[in-house]
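So this first bit is one chain, no partners, the form predicted alone, shown in structure tokens.
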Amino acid sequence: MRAIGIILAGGNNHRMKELSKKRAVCAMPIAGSYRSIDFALSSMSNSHIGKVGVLTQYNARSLNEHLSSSKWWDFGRKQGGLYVFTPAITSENSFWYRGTADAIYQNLNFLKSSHEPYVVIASGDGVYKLDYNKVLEYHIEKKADITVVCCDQTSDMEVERFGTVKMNEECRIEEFEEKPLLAKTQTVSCGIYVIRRRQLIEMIEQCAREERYDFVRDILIRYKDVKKIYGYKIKSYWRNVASVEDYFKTNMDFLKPEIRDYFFKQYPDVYSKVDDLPPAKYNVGSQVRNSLIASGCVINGTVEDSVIFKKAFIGSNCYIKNSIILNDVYIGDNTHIENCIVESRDTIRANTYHKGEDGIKIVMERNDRFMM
């Protein structure tokens, strides 16, 4: 493909409370057995796109860790591959990524001395297949100087979280609102874009000299008047996992068939890294039904509706429902847990009750591992 990728991960979102403080949004476990940013790299991947640069910065360590060998989503090439940029101190600059656009500032070098004519760039919280050679057709053919890719959302979702966008018949962008107080529209931005590369190097350090950070606000929406920037719409599944009720949500979704079906059994594929665990296992007494388990766990007791992550233990007459167990979590016996996210690492004492009433409630708990 005649691009390469630049896939924005180094924000954090307060909206997804304790789970992101000791990981990045972009690492938080997706389906059992994937990272919200596998899909990124995967759709990239698939586009056949050579070369890709990863931007980090909050609570990187997991999210670098995951990203440590390129070979899972076949970038360990000898021309391009993967790359992963973490804020530095230089001679000239001692600031940490300040917004986007100034995270793409700081490592302005790897589009300079890259050659392909065209840059495709990603927010690495979003959960979706996408071919972006489409995408770069619909750029070409509309002759456009940006194109941004849009859903449209349900009339339930508060898309007042979102970017908002309003297009007219050529599918041309006139209005651009981020995070607007009463949205006027239910189309919303997927945070994927598409740009020539040498437009994107002039419009970077047009940004820097005047001191604007953001390429949401300073880029797209100053120059929504200016520049030709379109629409390019997909219809397929996309959710972005910004806030605890979204990741809950997204998650829950993939115990529904025909999201499996869509993830996991269609062309093209989603590429994570591999942990060498041994299937899970069901214990005499244990019962599963409509729930994900991911490898590595072991059932003594019921799971309903939930999904489990790799490593998790299950102990005798414990009863899961509706609920969201992260990696690595010990459970001891005769403990309900209900609506509730269990973060990872965790032990949960026996004979214990935890049920989200008003909402999903997030269980952290630093206990000794013993049996009661």
Given for the second form:
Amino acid sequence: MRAIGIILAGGNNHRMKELSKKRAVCAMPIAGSYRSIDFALSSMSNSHIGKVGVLTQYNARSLNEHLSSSKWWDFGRKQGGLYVFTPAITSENSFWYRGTADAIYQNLNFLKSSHEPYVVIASGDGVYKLDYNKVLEYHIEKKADITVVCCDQTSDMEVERFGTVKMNEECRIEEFEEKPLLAKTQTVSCGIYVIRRRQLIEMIEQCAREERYDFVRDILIRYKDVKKIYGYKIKSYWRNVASVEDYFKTNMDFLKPEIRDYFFKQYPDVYSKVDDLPPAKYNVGSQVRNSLIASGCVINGTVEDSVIFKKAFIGSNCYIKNSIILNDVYIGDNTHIENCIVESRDTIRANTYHKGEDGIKIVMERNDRFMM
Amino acid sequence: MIKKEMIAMLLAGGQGSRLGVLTSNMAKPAVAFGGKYRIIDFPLSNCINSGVDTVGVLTQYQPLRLNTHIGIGIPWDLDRNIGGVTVLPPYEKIGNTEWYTGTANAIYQNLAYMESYNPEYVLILSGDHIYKMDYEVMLDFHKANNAEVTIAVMPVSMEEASRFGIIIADDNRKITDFEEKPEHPRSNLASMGIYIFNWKTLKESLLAMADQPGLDFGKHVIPYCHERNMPLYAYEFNGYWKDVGTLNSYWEANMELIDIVPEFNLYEEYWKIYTKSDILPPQYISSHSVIEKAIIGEGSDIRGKVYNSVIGCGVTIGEGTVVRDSIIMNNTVIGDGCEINKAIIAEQAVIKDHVRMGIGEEAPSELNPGIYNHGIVTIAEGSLIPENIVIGKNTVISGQTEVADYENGYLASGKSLLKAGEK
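Return the form predicted together with the partner chain of this protein as a structure block, the form predicted alone having already been given.
Full complex below, order starting with the chain above.
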């Protein structure tokens, strides 16, 4: 392959509210048995990118656990591999990653010691499938310095938390605003960039000399009139999960047959770490309608229009509606849960009532678990 | 090199002919069980959970599925720098090339493998039982008694005892005598086919008995050791142990998994069962489906009604279809409006719309009533059944069948339809 991969997985986001207490956005569970970083990693693997660095900083425990072996994405090769870079104190530097560009700068040796001519940078909080080779071909054809993957959002979507992009008819980016107060276009940057490796090293070193640390602000926006920065529009499914509403919506999208077909049935596959869990078990009294159920679950109650992640236990006579139950949750008997996200490893007592009245309620309960 | 105290030899070469068409393309240990597992997963998981990390798997009959399943042993953590899992098929030699002619003969032909590890003890296992057992506890028992051979035994009812090899032991569990399938058993301790040998004893006995045709542990090696007054002990095991040798016992063992708290519990944190599983999405249950008492594997798409059944991974069950008391293995597709009663449908079968099976009065199988009985419908791996076909009980179907193969779209109870070799 002609490129190496960098996945920016450092971020926390206040829009994730309580959900970010436990993990970085990239480690958020998606669609029953995936984590959001799986989509970037699988796309890299499927694009034959053999060497990938993951830059991580905020609460990486959950992410590190997920990436404990690289074999699931087929990166466990003699050539290349999966590298996880957390900030480290060196003789020159004792800072945390002060921004995305700084994160790359602190690991510049990873770029310098590679020989592939290009770099694909992707954020780890997108849900999509993309052949980066196509972006790279476009990048070469346009003789671009940087190519930014963009996506049009429907007019009802709020785009103010993204970088918005305005392109001319040749697709060169004319305007790039990071988190605008009032967006002028509905085209947003997906946080996926293709750039020549030497070009990137040069720009990152320049940034570091000027004590600038952010890739978007200090490279994309600052250089947009000097360098040829092009946009590559994707029409396929793309969602960013870095807010509670979008996270909820993205998970619920997987209840639609066309979305499941696109991600699970069509080539290429999405990979994830495999747990040794038994099949899901439905006992007498279980009623499940229009839901995704992951392996290791035991269902005794009613589940409707919900996504149930791995190893959840749903007690008798429960009613779960329009909710997301994350990994390893125990829900006691006669409990009502509606419009909620139940945080992983929660234990919900029997006979309780949770309902998100206006919007999604995040349920975090740390009760003692006496079971089995 | 790290010294291995005990290595395991897992006999996985048998056909398991009483499982009928289920084993026409694969050895019995490779047959799917409990939704996502294969039978061999149980002894292999027991090995790694017991701290035995060197396992030789002896294959002979139809090994392809077994080989691809085991690979280099990653799912069981048996991919080791030293030891790990090794698949041992029969091989050609200078003079006296032969197949594995018996259980002990298979082990004898792989003396070099065991010699290369030079362990203290060798554990002999068979790959066709469903159970969870800590072999380390058995080894402790073996050491505590200064035994040369320890045989795992299990108490069975006196009526059943005449179907097994029976061990007669004294109060200290020292074996005094044994009988093979006796008419009037003197004890109810059945041999489970699990042995621990001192490596020296095993090697000497196998070399001494090498010329015995069809060399077998139960028939030849154990009696040989007994005759020479070696200390033989019986280790009593009281947990769940199921021989799934016949279609009916296979069906029953699967059905036991769906009890509220099954006797054999796959959901315990302790003593996990590992298997090679593909990276699959969760299962989807549609708005119109009903599921009661079932276990369902990953990636399945359920639109119909499922009662009292074991469903594998990646299975599709169409709208309006009713599945009862059945076992459906991985990647099988069942169309809309079908009715499936007490069937075992093997992997990658395709059942078109409005097929009804397990219908009508029971009649004994004309093909082999000893194999196909208890009213079970058996559909072989990769079979195809066209639309609107009605199938009776005790029936067998194998191969890509067409409407013309059925008389008036009907396969009566007891009939069979085998179109093997056409693929």
